[in-house]
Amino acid sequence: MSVTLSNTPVLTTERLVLRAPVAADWPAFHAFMTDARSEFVRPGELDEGKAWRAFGHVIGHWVLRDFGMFIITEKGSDAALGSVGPWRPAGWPEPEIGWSMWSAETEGKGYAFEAAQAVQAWVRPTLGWTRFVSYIDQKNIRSQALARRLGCVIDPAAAAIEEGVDAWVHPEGAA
C-alpha cells in the first residue's frame, strides 16, 4: 500500500510536473540533503535521522498549512528534480517561495526558473498571497541570480529569519 497526500494540486509547466512529495522521493532527497550542495537549505550538517525529520517536515506543511513544497520532475517521469513552492513554517515573518535542485545535472536548465514562476501564478490566486519573499543567503549566488530572473529585489527593511540571510521581495500582482 502507498499512501500519499490527497487534494493536493498538481502544476505543470511546457517541460515540468510540480506534484506532491512522495515517499519514493526519498532517496533524492536524501542524497541531496547529506551533500554538500545543500548547504543553504539545511541547518548544520544533517545525518540520515535528521535528513528524514526534514523530509517529513515537507510532508507535514502541507498538512499543517494545506500547502508546501511541490516536487519538481520532468514530464513523461516521476524522478525527483527537486522541490519548490510556497512555504512558511511556525515562526516565519512571511510567506516565501523556496526552491531546490537536488542535483547538480538539473542545473543550468531553467527548471528551477520554470517551476518557480509556475508558483508564483499559483499562490496569488489560490491562496491570496500578494506580498511574499524568497529568504536567500547572502553567500548563495546561484539562488540570488534566479531571484533577480523572478523580479525579485531585496527588501532590508523585511525581518530576516537569521543572520546572513536577505528576504527577496516577489513582484507583486493581484490575488
Given for the second form:
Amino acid sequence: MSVTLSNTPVLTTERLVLRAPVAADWPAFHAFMTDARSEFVRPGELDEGKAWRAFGHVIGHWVLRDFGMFIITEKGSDAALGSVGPWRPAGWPEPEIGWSMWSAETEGKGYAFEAAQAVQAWVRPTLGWTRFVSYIDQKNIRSQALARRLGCVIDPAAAAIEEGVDAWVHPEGAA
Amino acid sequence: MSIAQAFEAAVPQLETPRLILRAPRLSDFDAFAAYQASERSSFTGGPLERNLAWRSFGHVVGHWVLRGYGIFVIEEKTTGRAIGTTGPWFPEGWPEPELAWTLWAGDIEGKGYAAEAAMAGRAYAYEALGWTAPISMILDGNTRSEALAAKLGCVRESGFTHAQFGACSVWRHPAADAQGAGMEAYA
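Would you mind generating the form predicted in complex with its partner chain now that we have the form predicted alone?
Starting with the chain above, the whole complex follows.
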C-alpha cells in the first residue's frame, strides 16, 4: 500500500537533481528540524510530532498548490541534502522561493546557489511568476548572502510575514 | 494530469449509503479552516487561525504519502458538501495507530454520519491495511465523540496525555474478526 506524489517535475543541474519529497526523506528532515541549523525556518523548538506535521505539510503543499519544495540531491545519490522551491502557504503575502540546507557537511560547495538558481529559472516560465520573494530572517547571514548572489534585494515596502524577517525580491527575468 | 489529480487517483474512495470518503482537496480547505477556527476544534488541537489551519491541512494530505494511508474527507452525497474527516491516522507522537473522526459543523450532527463514515473507515483499515484493534484517542470532555466510540463498540482502556493536545482517553476498537467490527454494511 503506497501513495506517492506523482507527476511532479524533476530539475537537473550540473551536480544536482531536484525532486519531490518522499517518505524516505523524513529522517533527514527530522534531523534538520531538531537541529540549531533550522532555527530561522521554524517557529521555536519542534518536538518529533511537530516536525512530522511540518514535513507532512511540505508534501501536502505540492498537492494543494501544484508546486512545492524540491528535495536537493547529488547526482548519483538519492540522499536528501536540503530543500528549495516555490512556496505559498496560506498567509504568505507573495509567492516565495524558499531554501534550506539540512547539514553543515553540504555547505560551502555552492549547492544551495546551484539549486536555487535552477528553481529561479524554472518558476518564471513554468508557474508564470514575475515578482517573487524570499523571506529571510535578519539574523540569517548565510541565507542573506545567497539571496544577494541570486540577485535579490530587500524590498522594505513588501508585506511582511513576521517581524525581523525581510522580503528579498528576486530580479525580474525573461518570463 | 495535475499533481492533485494524480494524488486523488492514488487515494482510495469509499462509499456508504449516504456518504463518499475520498482524498482531501484544496477545495475542502475553507470548510476545514472554518472548523479549525471554531470551538468545535478544541478537542482536536484547535482552535487554529487560518494560516496554521493550512499547515494542518497540508499535513492531512502529506500523511497519506508518509504512511500510505490517512484520513478521508467525508462528503455528503446529496449536496457534495465536505463535512468532516475519518480514517486511519498515525502521525509521529501517537502511541498507536488510530481511527480518527471529526465532523466540521454542528448542522450536520445528529444524522448518524460520523458513525456511518467511521465504520467505513474502520472496515478499510481492517481489510486493506490489515489493522487488528486500533485505538481512538478522545480528549477529555469530548462527550459526543465518546458516545460515538461506545456506539462503535470501543472500550475505554486508559488515560494518556499527549504532549501537544493534552489529557485524553484511549478507546480500543473491537478486533477485526469480531462480529460486526470489520465488514459492517458498507464494505
